[in-house]
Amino acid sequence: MTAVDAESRPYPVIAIDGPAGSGKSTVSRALSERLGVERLDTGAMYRAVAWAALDRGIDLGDRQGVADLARSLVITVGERVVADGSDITEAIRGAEVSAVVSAVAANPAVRAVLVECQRQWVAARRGGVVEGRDIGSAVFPQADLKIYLTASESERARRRPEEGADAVARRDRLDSTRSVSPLGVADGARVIDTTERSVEDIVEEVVAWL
């Protein structure tokens, strides 16, 4: 393979889905570092819209108003999350945002806006590791590799002490029963239970599938 061929070759698109506390962020971050590709946390995008709606006093029941907000908001997701120039990395992980983000994610118009942004992100980078709740099923159904992470309810609650077991279960229930792009195992996805496994072990398994 020539240098030109290697440079033009796209990276794989790796879709990682799963419920809250299943290890998506930890595994996707480690995998992106291992492969030397960029990573996108799509959940942070929905949280950014939820934060902005709360910050600006927009009623989350106003679907069009929230969709217009999502369309106008300039969101950058990386090691830090920035919305319209404000660093909201810590703010979007607070209990207030966690309590309403499922309502934002269930808004079809918001999803249409953010899914397009997610596809543009991958196109610009010619691939990458993308985590969320509908990546393998709706955003990138033709992904090179689809992973669905899960873990026991008690373990997922332990990993999210700031939310609590009831809140985690409620969010998973809302996300798995919404009418648009519900949380679920995508066709062709490989399921990994992360309950008693190390991140290194999981990454090794995923890399072996590429």
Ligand code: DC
Given for the second form:
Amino acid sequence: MTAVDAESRPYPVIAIDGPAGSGKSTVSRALSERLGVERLDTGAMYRAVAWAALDRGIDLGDRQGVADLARSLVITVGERVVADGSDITEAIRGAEVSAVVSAVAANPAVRAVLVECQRQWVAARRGGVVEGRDIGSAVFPQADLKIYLTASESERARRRPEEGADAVARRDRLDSTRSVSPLGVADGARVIDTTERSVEDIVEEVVAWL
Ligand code: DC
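For comparison with the form predicted alone, would you give the structure of this protein in the form predicted in complex with 2'-deoxycytidine-5'-monophosphate?
The next block holds the full complex; its first chain is the one shown before.
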């Protein structure tokens, strides 16, 4: 193989889905470091749109209005989350945003905008670790590897103390029962229960599947 071939070789696309508190962020961060590929937290994108809708007083029931907002918003998701120049990293994790983000994510027009951004993000990097709810099923059904993380309900609630068990359960119910791209185990996904496992152990298992 020539040097040019080696350089142009793409990275894998790894889809990581699962409910709130299943360990997606921890596992995908560790995996991206281990493999030297970038990671995209798509939940942060839905949270950024929800934050901006609240900030601008846009009625969440106005599907077109929220979709127009999603289209016009310049969102950067990395170690910090920035929307139209405002650093909203902490704000998007607050109770106000968590309470409404599932309604924003159930809006098909918003999903169309964000899914397109997610595909462009991966195309620009020629691969990456992408975490969310519909990555293996809808965004990248041809991903090189699809992982569905889960954990016991009590453990997931323990990992989200600021949100609370009832709110986490409600959000998961909404995310799993919406009509467009609901959370579920994608075809061909490997399921990992993270309840009593170390991050290192999980990363080793995933890397062995590549
Ligand atoms: O991963 P998270 O908890 O930060 O995601 C916030 C919300 O965004 C979640 O309740 C559902 C929604 N979401 C989605 O519908 N699709 C994705 N790919 C990622 C998140």
